[in-house]
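This document opens with one chain alone, in structure tokens, the form predicted on its own.
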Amino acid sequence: MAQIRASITGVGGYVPPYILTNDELAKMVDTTDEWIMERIGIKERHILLEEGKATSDMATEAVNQLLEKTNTSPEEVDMLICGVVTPDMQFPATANIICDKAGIKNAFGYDLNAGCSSFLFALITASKFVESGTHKKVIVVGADKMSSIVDYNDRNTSPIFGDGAGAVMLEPDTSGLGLIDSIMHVDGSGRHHLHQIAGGSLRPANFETILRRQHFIYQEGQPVFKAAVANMADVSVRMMERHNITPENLKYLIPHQANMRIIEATARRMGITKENVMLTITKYGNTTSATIPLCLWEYEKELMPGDNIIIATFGAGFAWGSTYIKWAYDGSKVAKQ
């Protein structure tokens, strides 16, 4: 019997219409377009400004687009996993809210939080349900409203993050295409360098935590940068070696879009050129859980069956990993225009 693999059969994406440029951000915090571009590589980011809208609203837009593109009715979906750092609320799960808003009634779902690696960890988790033969149509979402936890008085973190959502459909494949292999890691000691101090059970919200601005992103840039450069490159090179992938037969690296210098360092270690790297960081910034699916959404038209793709991520935790995928369909026939 042929091995069942989980193949991506469609991609949906959404970014809110409002664009926060570097020049506008410079009016809010002590920074400049030149400083941001030199150190991070971000020109603009999309921000969800509409009152009463949350992560689930962006995710639902991506999921509805995905259902339409794959000719899938909501009733056919077996499962939905949402990789997310900024859930609508502590409970219920944002995945449940997305299912309700998208009319998905016959599925179960839950959230997964692995920082900026949330989507990749969710993708690997979901693939196991498909590979087991128990689930035929599984949606994996990566979505975050990072503006809800960004301190726009902090020049070190405010330029980095944007809002957005992406979603993919996973279905069984026996032709040799799909998710081939993955390498995943966590190192909990890294939590001290990148986290949200208050709002959880350790430091519940109170007047003091709000006054101290502890409900925003806290990041120590240098330790995070060094760990990201080393670990994203290591797992990507290991994946190439494990499967005899060369720079010549790798179609694309899909790196987490956190910092252009991290992306360039990873590509150099892999021996690939910029043309083989998916890049959305300049116009979307770091959308955390959404960066990988938004890359797929942007580059879908370039992808053909059998293309070799490596995803590499690094996020809070620390949590990082890579996945090797053989692409399953002609993206040019269904990609966004």
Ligand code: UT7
The other form holds:
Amino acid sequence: MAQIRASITGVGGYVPPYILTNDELAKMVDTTDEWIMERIGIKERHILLEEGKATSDMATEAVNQLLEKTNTSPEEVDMLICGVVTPDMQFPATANIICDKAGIKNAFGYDLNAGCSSFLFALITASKFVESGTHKKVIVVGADKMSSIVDYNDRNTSPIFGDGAGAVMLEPDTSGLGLIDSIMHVDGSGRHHLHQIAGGSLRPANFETILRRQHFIYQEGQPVFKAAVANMADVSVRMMERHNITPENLKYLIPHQANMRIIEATARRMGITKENVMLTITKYGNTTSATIPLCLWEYEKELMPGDNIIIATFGAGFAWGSTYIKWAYDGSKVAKQ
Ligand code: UT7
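Next up, can you give the form predicted together with this ligand of this protein, since the form predicted on its own came first?
Expanding to the full complex; the earlier chain stays at the top.
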């Protein structure tokens, strides 16, 4: 019997309308457009400003678009996993809230947090349900409202992050296309370099944690940078070697969009040029769980059946990994214009 693989059969995306430019940010913290472009490669990022709107609202926009593009009715969806580090609230899961808002009534689902690798880990987890034959239409969301935990007084972190959401549909495929292989890693000893100090069971919210600004992102940039460069390149090159993928037959690397210098270093180690790298960092910044599906959303029109794609991510945890996908459909027929 032919092997069942999980194929991506559609992509949806959403970024909120407000754009925070580097020049605007330079009025809030001591920074410049030149510094941010040179050290990070971000020009602007989208921010969800609307009062009362959360991660689930952006995710629902992406899911609704996905349902429309794939001609799927909400009742047909049987699972939804949401990769997220900024859930609407500690509980219930944002996946439940998205299902409610999108009218998805016959699915089960949950959130998955693996820092900036959340979407990739959720994709791999979801693929196992499809491969086992138990689930036929599975939505994987990557969504984050990073502006809810960014300290706009901190120049070390505020230029980096943006808000956004993306979603893909996974369905069974027996023609040899789909998710072929994955490599995943975590190393909890790296957790001290990038985390949200308070708000969990270790340091529940109180006046002191608020005064100390411990509900914002805390990052030591350099150790994270070094680990990201080494590990993203390592898993990507290992994936190429495992499947005889060469720079000539790789259509795209989809790297987590954290820093242009990390992306360039990964591409260099893989022997590929920028033409073969999906890039959205300059206009969206680091949307954490949403970077990978937003790349797919932006580049969908370029993708054809059989294209070799490697996704590579690294983030808080530390958590990192890569996935090898053989693309399943002609993206030019359905992509956003
Ligand atoms: O997505 C999750 C994973 N996260 C990442 O992958 C992020 C990895 N880290 C990075 O991307 C980089 O480390 C940062 C972009 C965060 C920082 O870049 P860097 O080149 O490592 O800068 P640095 O932290 O070593 O700081 C160099 C200098 C410092 O000044 P002094 O001490 O040399 O005088 C900083 O205070 O740059 C200063 N600096 C800034 N200057 C202008 C830091 N942020 C800024 C800023 N504008 N926004």
